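Listed next as structure tokens is one chain, alone, in the form predicted alone.
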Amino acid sequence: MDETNKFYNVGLLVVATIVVAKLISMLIMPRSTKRLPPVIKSLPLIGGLVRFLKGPIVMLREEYPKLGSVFTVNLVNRKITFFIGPEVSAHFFKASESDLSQQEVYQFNVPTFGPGVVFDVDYSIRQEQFRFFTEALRVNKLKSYVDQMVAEAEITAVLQMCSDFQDYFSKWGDSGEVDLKYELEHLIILTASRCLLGREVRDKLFDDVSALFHDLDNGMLPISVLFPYLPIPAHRRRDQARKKLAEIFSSIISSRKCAGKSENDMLQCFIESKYKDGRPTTDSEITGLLIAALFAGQHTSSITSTWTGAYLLKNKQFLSAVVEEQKNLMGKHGKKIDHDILSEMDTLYRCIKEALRLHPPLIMLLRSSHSDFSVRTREGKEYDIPKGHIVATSPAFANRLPHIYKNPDTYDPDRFSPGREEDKVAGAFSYISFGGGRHGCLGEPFAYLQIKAIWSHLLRNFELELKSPFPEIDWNAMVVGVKGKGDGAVQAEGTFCLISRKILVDKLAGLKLLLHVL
């Protein structure tokens, strides 16, 4: 009890200390003669931060129209400035990191990837690391985990009746109910798994690592963006499952360097990775590197993997059109799945671009301002952004501008077909769920694969039909997805198949497919 009184007690006296500065500051220091963005109107001093606990893309709603695409929000002792649409954004993507940095804002993911890597060293070094990515999804690379994903997501009736394998989907069944939201979560880290981590973890330790990585996804709450240290049981279970992360990896990775082994997988390309100087990458570099990877892909395709096919199931002429383009690709290529024939599927890159541009998993990008800057909006007004900002745009928000996009809260994949590329009229920066610029995701080409890979499969064996009312979002999550727990319940009956049309109702929290096995 006195530890919690005096936690307490510190905790009311950090309070009152900047409640205090922030009161002098405004009583001494001079007007600025610089030309602010507006500032979003809230009560004195803590009005800010509660609008926007409260959900920042509401308040963005509410404010937009009346502040325009550049306005502040004070939140206690830190201001954020906006940045809405491309006539804006110019500068948040292409700014050097000596003047808008992302390692402050990001450091809270410290704790999840490790010391060492990432958002824990200097601008060079994470260059470099940013190197052993790129080099990790060159084309070539790409064109081989292609081949793994499919061995995941598609694997032959035949082999199915084998003991020692069987199909992803054949645990299905003929009838019953399926989590959709579970299955596509899982099924896109066993092939992360297999493509990123390592054939030792899929084969072997798949249940391990993923259970560990659950507990590091737990770990990363909203309070953690502010104490990413604070002393509680999410925290806790997030350091000890970092822990035997490091253990399991160093593990693989001596065994690996002692056998002479070299695997096609991520894993090995940081393995054999090396810095300018010369200098090779340590165990804990290595693990550090594969859980921000892991991270960084995992909640994207699974997301967007759900809403995608949410939308194609409600949308029945999107949903004839990519079962179309499978069956002339069937009679084009046969049965055949690669990284070119995945290439080719322009109307499913389409649906899964649009699912995305609807429901970008990060919904704030943020970068800490270190210099002044100005910029200019489309209605012509000019704005002095000071040193000391902390500089954000939202992709969730500006992906619907509606000058941008036409009936933007409309799923219509056809708004980037040729001829009408929405997207690209506007100018660069209109589509912003990859980021863009100097911080463009590198993992875009590989999220775009995957998630072809799975619904390629899916299109081309199941008959599927939308049973229950659209899924919700799910905005109290880090990553913004599909609501419901996914927890992969399970009930099924009937024998299997082939040839004969069988009813799989697959149900997502509120989302229920049938599923004709043809």
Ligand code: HEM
The other form holds:
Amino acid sequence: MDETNKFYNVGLLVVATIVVAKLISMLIMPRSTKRLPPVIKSLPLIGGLVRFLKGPIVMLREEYPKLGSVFTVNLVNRKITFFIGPEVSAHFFKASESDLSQQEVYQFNVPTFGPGVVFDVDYSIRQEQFRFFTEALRVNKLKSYVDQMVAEAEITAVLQMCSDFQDYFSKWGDSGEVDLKYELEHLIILTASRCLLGREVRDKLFDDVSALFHDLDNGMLPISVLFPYLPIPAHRRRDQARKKLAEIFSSIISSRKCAGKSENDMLQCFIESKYKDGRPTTDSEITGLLIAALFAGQHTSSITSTWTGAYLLKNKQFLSAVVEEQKNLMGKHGKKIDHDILSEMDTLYRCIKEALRLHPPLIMLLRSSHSDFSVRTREGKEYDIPKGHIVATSPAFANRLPHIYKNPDTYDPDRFSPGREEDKVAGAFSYISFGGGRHGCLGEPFAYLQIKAIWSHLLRNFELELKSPFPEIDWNAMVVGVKGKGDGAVQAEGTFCLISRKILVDKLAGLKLLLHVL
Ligand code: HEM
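Show the other one: the form predicted in complex with the ligand, since we just had the form predicted alone.
Entire complex below, previous chain first.
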């Protein structure tokens, strides 16, 4: 009996201790009152990761109707909280770097861009470097690039980009088939090289520099996001290419400096840029900033050019409208194309913008949260987001929200026309192909200028027909674009072909187009 009592007492003591401990802990540490967002249901540990890697947009499409505009996915030891739609994403776009930062989530760019630039430096330095971008891409600079190019080429009042196009497209001949994806990729590198990297690269070193950029490109793989320094051949080639590019730009910079030569390009802007304390940029920083500019602007613009073409050729009413616009502008200005004339191409602008709404090449934007914050959804729910979460939004998903865009999956450039302006009606951050707010794209005007110049030239000079099926989306690419081999071989499966017939610019103004259909 004694033994039983003893056992009983010990048991009671243990239970009482647990209860008291629990009570004390409840008193000292009250239950979290945080209203956390709903979490995507998945298998423990790697469940969310598998779904995320299989296709983040598919995951968003499935979960948004169930969970609403704010929800979390657990990825192994990280939590990603999504903010979908303008009603909830203001903080994402407007928050200060100390609250929501890019540095950690975009760290994988560091070995590509190189040391001392962008995500390898503190925000205060990065801000200054973005100021160099802003200055290099101001309207007066864009205009002066154009004028300088014109003077160089000794073609009065014809955009040099277009004379590049002239040379480039002359190899197309009078008719035939081309792989549009491949051709536009190539053309964008040519024009970006001239405007950004400078005349020396474009005229003398184009092949070498393109090959090195190719190695940089191929060194940025999905695995690089998690392990940017993994010792794999692609990373080794990337590192060698980065070193070689630094040597090439160093030699260009010193020869410009020795000759006291100044050019109208982004390279020159970066050479002349100075930090607030008066320090000039180093050669290594200049190289890194140029690489960053090309990485930000090259694939994004070539992909957008290709989608624009695909949609125009599929939707004849919009193709007629942009051709008509070119005819009117030619009636008004003759063959001349310059910055201001490109700015008059509103119909073409809307057609590009709509292609970009449906296919933003950067499908996911990320930040790392350093402080707690709250958000209120359109339905009136309030959630608290703890610091430590990765926060994300998705242009590819948010640009197609049906409460913002009528028939969101339909290509309809007129949705941006005066009177409709669907992207403005729902307020800021309804159209986020270029991001927005604090880190909105600095190259947007440059990108439109470049894409308009290409399409203006094509529309004025060629009659085009889509020969292949409408292209598919290549979800596997880091910058999401058009599926296809992109090697220029028009017979290859999945290539995106056109049949073209050349038309003389002079004749176009008053001329009926010759349609050539296979
Ligand atoms: C169609 C073409 C382009 C698209 C769709 C695009 C898209 C974007 C997006 C979505 C962001 C925001 C990233 C974020 O919030 O995390 C961004 C930022 C940026 N873009 Fe672009 N971009 C394009 C062309 C260009 C070009 C041509 C340049 C430069 C020559 C450029 C330079 C930049 C820079 C420097 C930033 C960083 C701004 C900052 O963080 O303050 N982009 N771009």
